[in-house]
Amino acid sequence: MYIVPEKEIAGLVTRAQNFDAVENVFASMSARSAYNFPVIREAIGHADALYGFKSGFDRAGLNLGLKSGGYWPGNMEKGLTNHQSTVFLFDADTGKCRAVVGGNLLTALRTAAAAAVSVAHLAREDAKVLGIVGAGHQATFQLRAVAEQRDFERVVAWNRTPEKLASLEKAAAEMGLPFESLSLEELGAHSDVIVTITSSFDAILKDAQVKPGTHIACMGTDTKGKQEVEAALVARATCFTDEIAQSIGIGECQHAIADGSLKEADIAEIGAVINGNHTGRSSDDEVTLFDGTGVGLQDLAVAAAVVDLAIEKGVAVKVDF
């Protein structure tokens, strides 16, 4: 067996190898060929935490296994990461324990992975302004991905704390691009791709806000009750997601669907349009959505590649289990 300790993560993969990986994925999944099992996660009644278990099986991949872990909202003041998590993989022929993978780097980076993916296939292709809602530990993940699929002029932002956006706007200069703080009503005025990356429990960026042929990326809402935007802003657009049964039950697309305004058989599948059974974006006035709602199956795609790039580089632990 294999371990990858979290602090070799960030220089085995890289953002290319990501996307690659989660594209793969949703493609498996929408081919059929690979499929999540049901979802746990629970408040655990110590320490505010939440705690659960993704995990699935991809057929063209061989890759099984499942991502443990939560969010503890205390662990700022211990000098760790909110959100703590390990990947298992598992060898799909002996079920034997192939790699434990250190998942806190991981996962920020196949969400960001997904965005990408989402606005790749989704976003126009003249699309020069990218908003981001949102300045929490994962909104530069989202901006480095997502700005690598577009020849983006500037990008635009907003968060509840201003100030909380330096770290975007650092990273933005980085890239070389223009940044600029932005009330809500002008970044969707201006934002040709918007991404929302928040953990609000009530709808922020509202339809009105939204100018039509935008491509949307919500990427924050994973539980119940979770929501970014209005329902009425999901209705209004084509909808796609990672997978569909999340999307009703825990993402984004939960209160439309709550409230009669969008149908199970009105969202599709991302993989879908990569395989080529979905035409995605229609014409150049349509808003798009995306509703990122984070599956296992993702966490297990990076994570092998991750496991490959360690062993050959020398960096993974190999011991006797």
Ligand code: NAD
The other form holds:
Amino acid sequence: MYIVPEKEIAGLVTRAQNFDAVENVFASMSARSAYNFPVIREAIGHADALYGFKSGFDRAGLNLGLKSGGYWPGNMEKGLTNHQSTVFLFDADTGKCRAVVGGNLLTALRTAAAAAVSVAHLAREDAKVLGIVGAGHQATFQLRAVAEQRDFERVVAWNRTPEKLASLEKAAAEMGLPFESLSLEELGAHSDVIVTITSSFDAILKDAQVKPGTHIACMGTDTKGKQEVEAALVARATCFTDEIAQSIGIGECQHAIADGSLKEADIAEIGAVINGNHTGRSSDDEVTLFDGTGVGLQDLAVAAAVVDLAIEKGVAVKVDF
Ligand code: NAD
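Form predicted on its own done, so how does the form predicted together with ligand NAD look?
Next comes the full complex, this chain leading.
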């Protein structure tokens, strides 16, 4: 089997490869040739840690495995990131462990790739202004991946603590894009595409703040109780997601489902759009919303691509196991 250490990942994958891997697995999920197994997530009663597994099998890509990981709040003091994850891939024909891959950077990359896939398929072709809500660890990855999907002319952003926007401003400058910190009202009024990537438990972006024709990628809500946008905005939008069960249970759609303003049947899989079974955006005035909840199959897809590249470039460690 192969080991691909975390430190090698940055030099291996390109955003285009991640985009393709995530787009393919969303398509496979919708075609019912890939499915996620039930997620396990537990407070382990030690080090205040939350630990769990996301796993699945993609018969089309032959990716079988799991991402093991979680959140250790005390890690910062030890010089480690609080989120820790590792991907294990197994040979679908024999069950033998095929590879162990560092999963920290891959998590940010596959999450950004999901937002990018949604923008590629759902945003207006003439989108010019990209709005980012949130400026934590994931935000710059989101900006870089999404900005490549349209001819954006400007990036605008909002964060609860505006001084944290410096990293987004730097990333925008590196991409040659002008950057402006705005209020939520201004951000909504100007943006053609909005990515929300916060860990908020209350609606930040309100329905009245979003103009017709906007595409919103809600990427932060991945747990029961979290919320980034007003439920009325979700109800007004045409909603798409990676996996419907997660969208209604732990995703952004959970709140509009709970107050009855959205029905499960109103939510479409992004994979159906990719496969040509759903038209996606049907007018220039329509608000489209992607509820990116994050599935294990995304992790397996990007990790499998990394293993192939690592072997090719001679940086995978071969272990007799
Ligand atoms: P982070 O801790 O680095 O940053 C958190 C961000 O949320 C900051 O910008 C902070 O200002 C903002 N925030 C927190 N509470 C807020 C509130 N009440 N109002 C407004 N803003 C608030 O986190 P991160 O690593 O950037 O992750 C952001 C979110 O994305 C988390 O909720 C995380 O669980 C989620 N996430 C989702 C996926 C997925 O696949 N969908 C993958 C990875 C992370």
